[in-house]
Structure formats: C-alpha cells, structure tokens
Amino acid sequence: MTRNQSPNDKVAIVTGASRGIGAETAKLLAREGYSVCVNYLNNDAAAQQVEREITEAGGHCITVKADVSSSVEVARLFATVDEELGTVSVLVNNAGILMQQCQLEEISEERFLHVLHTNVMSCFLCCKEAVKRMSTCHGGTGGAIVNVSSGASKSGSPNEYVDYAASKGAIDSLTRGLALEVAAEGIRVNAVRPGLIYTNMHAAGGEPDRVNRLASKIPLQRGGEAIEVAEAILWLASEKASFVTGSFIDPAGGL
C-alpha cells in the first residue's frame, strides 16, 4: 500500500473509536485536520459509519480492526498506520470494558483479570509503540498521548464495578509515570477522567439509564455528552496544551 499522509503530517490513532467517546474524538480530530485511524475490536458496521462521517465531512480516515490488549495486534495496528498514514503524532487510548454491576465479593478472578488485562494492557502496549515513534531519542519529533481514565478511579465505584475502577486507577498511575519519563523526549502524556457520560457503556454494566438515575447528584445537574469529553481530549492533544503533561482533566460536571 502506498503511504498517503496528510500534508501537515498530523496523524492520530484513537483506540475503541467505533462508538461513544472514541467515535466523537476521532471525528473531532478529523475536523481539526488530523488523518485519523479508527481502531475497533469487532463492530465493523459502527466503525465504517464513523469512517463515512469523517470522509463525507472532508476528513481523512482509515479503520483498523485490532485487539489492542494483544501485543501482536498492537504492532500490526501501528505498522498499518505507519504505512497508510505516516508516523503517529497523537495517540488516544480510549479502548476499555466494564462488566455487570455487582459487589466485589461477586467478582470472579477471571473477570477481574479480564478487565485489568483489557483496560490496562491496551493502554500500556499502545503507549509503548507510540513512544518508539514519537520520542526524540528514537529519531521522532515528539507527540501527545491522551489516556481515557474515569472518575471511577477516584470514587472506586463501590457496589457496581470495583474492578473497572481499579483498572482506571492503574491508568492514572501509568499516565503520571510515563509523562515524567518522556517529558524531555518531546512527548506529553495526560489523561481525562470522565464522569457520568451518556454512552452505551452503561448498558454493558446492566443499567442503560444509569446517568439519568444519578444526574441529580451531579453539581451541574445533568449528565455529560461524549463530545464534551472529546473536546477536553482535543485540547490536551493540541499545542494549546503545550506546557501540560502528567495532568488530568475531569469532565464530570463537578463530581
């Protein structure tokens, strides 16, 4: 395949980008002039819809189906982007799962490991590949990594999904540690910690209407929209945040 990189060499990878926050982030980055790789796990139709929306709006996009908790598939994802778009300059680690709401004593060892492996390993593996390309120590020109954590990393999500909260706590620590490691290598690493956002992830937890149930507890008295999180991600990825690294933005309505 022939490399087809945008003239301004702005290349972004968004993992888990077929729906919700990831999809809105991919579309927003495309509107800002990035060539975008929409990564997804298994929903071909949803990923193709995101791609259509981007291209119909005049943006540049490819889709890559890959399990980003697998080192082999992450290597393939980044190699595909290298070939088709060029060197990544922005990585958004958004892929993640949560399981049915329950108390910790009901969480099986298999479930706990699955959630941590999917949510933490995917972030770790993608960060590793991005640093190899972005770091000035490896001949790169720098870049920005934005990890999508969660307000659950602070609340702990008691009685719902402590395993998910623990995985997001790990991402917070990874964000801070990596930011300090690569700050002198031209790479900024930050995270967003969304609160109660209207996405279909809540259905995976067994309560599609969860945001509405808890909206009255939010100081702003409403749930958030995926685009509001995407705007925070865009800012952290942009040069407007050029002096920001190892930091967190909490689009959570005051929670």
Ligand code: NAP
Contents of the next structure:
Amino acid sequence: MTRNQSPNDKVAIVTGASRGIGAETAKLLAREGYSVCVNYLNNDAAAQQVEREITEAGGHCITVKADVSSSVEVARLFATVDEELGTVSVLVNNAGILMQQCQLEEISEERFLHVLHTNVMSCFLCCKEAVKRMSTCHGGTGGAIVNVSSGASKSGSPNEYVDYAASKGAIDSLTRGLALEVAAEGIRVNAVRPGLIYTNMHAAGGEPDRVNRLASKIPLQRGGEAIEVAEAILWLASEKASFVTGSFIDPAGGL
Ligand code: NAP
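Moving on from the form predicted on its own, please list the structure of the form predicted in complex with this ligand.
Once more the chain from above appears, this time first in line as the rest of the complex follows.
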C-alpha cells in the first residue's frame, strides 16, 4: 500500500473538478468514501474551495493542477495520485471547454483544434493511464470510467458551436469502443450526456443566461443543476451499475 492509500481502495480522479459539474461530482464521491483527486487547469481559489468543502465534511482529497490535454501533465497527474492516494478505481473525464457562439464558417482552424484537443485528447490520455492501472491484464483489479459528453453530440449545436458538438460526438464513440475493448478486463466505461445545466460554462460561449433563455424548450420546463448530473455520474461509477457498460445516461430534462 502506498502512502495515504485509502483503506478501502476507493480512489477517484475527477478532471475539471474546480467548478461546475466536476466540483459537485468530486464532493459526492468524497461523501461516498472515495479519496478524490480534484484536478483543474487555472482556478486555484475554486479548487481550494472544493478541497475545503470536502475536508470540512470529513472527506479526503488532494488538488492537482494539470492540463489534461497534455500527455506529460496527465502522466504527472496519475503519478501523483499513485503516490498520494493509491491506485485509481474511478476516473471521471469531465474537463471540457466551449468557445464563443458562432457558425462553422467563422470557426478558425486554430480554435477547432484547441476545442477538439482539450475535450477529446484529455479523455483519451486519461483513459490510457487509467486502463494501464485498472486492467486485470496489467495486474489491476478493475475500475469504472465515466466520460462527460453532452447532448450536443446528438443536436450538433448548430449556430452555436459545432466544434464543441463534434468533440462530444468523438467522446461518445470513444466511450463505446473502449467499453467493448476492456469489458473482459474488469473495467466499465460509460458516459453522461447532460443537457442545459446551470454552470459558468455558458459565459464562455458569450451567453451567461443561455440556460434560462432555452428553459421553456426543455420538456421538464427548467434547466438542470450540476448536482443532478453528478448523481448520474456517481451511479455509473458505483457498484449499483455493475452490469452497465458502453451505456449513456442523458440528464437533460427530456431533451
Ligand atoms: P465549467 O463550469 O466551465 O468547468 C470546467 C472545468 O474544467 C473547470 O474546473 C476547469 O478548470 C476545467 N478545465 C478546463 N480545461 C481544462 C484542462 N485542459 N485541464 C484540466 N481542467 C480543465 O464546466 P461545466 O459546465 O461544469 O462542464 C463540465 C463538463 O460537462 C464539460 O465536459 C462540459 O462539456 C460538459 N457539459 C456541460 C453542460 C452544461 O450545460 N454546463 C452540458 C453538457 C455537457 P479551471 O477552473 O481551473 O478553469
């Protein structure tokens, strides 16, 4: 057992956990007894706030600042978790970005690559590191991976961010393919596809109030809260979903 390893071997990594859906997921996992790695990119204060809330509630976590679209930083992230928490048993690939709303013809090649690289490469790199540790073929004891896709993978996000939607389509395919590859190696791989959720992400698209504008178009007649997505992620990560792999849950109010 490595230093600080939790006695029940429940170790979770949540990427992009300083804010929004990732933060709520990290707090829920900690409440369920996981030692949690709160990963983030820039926002030290927000990550420290999540750490404080987890610790004050009696949970155990570390924060690791790392750009998960970089293979070098992902390797450092997983090595830190190995050392400080123990072998990862749950990975939540949540980190993601979108950019200013516009039509495809206005999207630069540089922006397209940046969005795809951040949203897809991060998921690919973290899945690789997790499989190396979880797979029974590599001496691991299995685990669960939950990818955070989006309803955008189905809608295509026309006139808003087709690049973002395409990145989420790639995550859906990666989820299905990896799930089938590692099903016999003790690893379950699933995804959530949230709809319109109240987080600060929409401000990055230039419309902080986007969820309220579109709320009446949602069959349940309201936007979703980050905690409602986190609950779905927690269920997919848990033993309660022991016969579920390659599947998707859409916390989207019926959209
Ligand atoms: P958010 O509030 O904007 O938070 C994004 C998080 O990702 C932050 O913690 C940010 O860290 C982190 N991050 C961004 N780039 C990163 C990188 N390269 N490496 C590490 N961390 C990085 O977003 P959210 O709304 O909670 O969204 C979370 C996930 O849900 C995303 O994948 C998003 O596509 C998906 N989603 C959201 C909605 C929605 O309506 N909100 C709907 C469908 C799907 P810093 O704080 O350090 O910047």
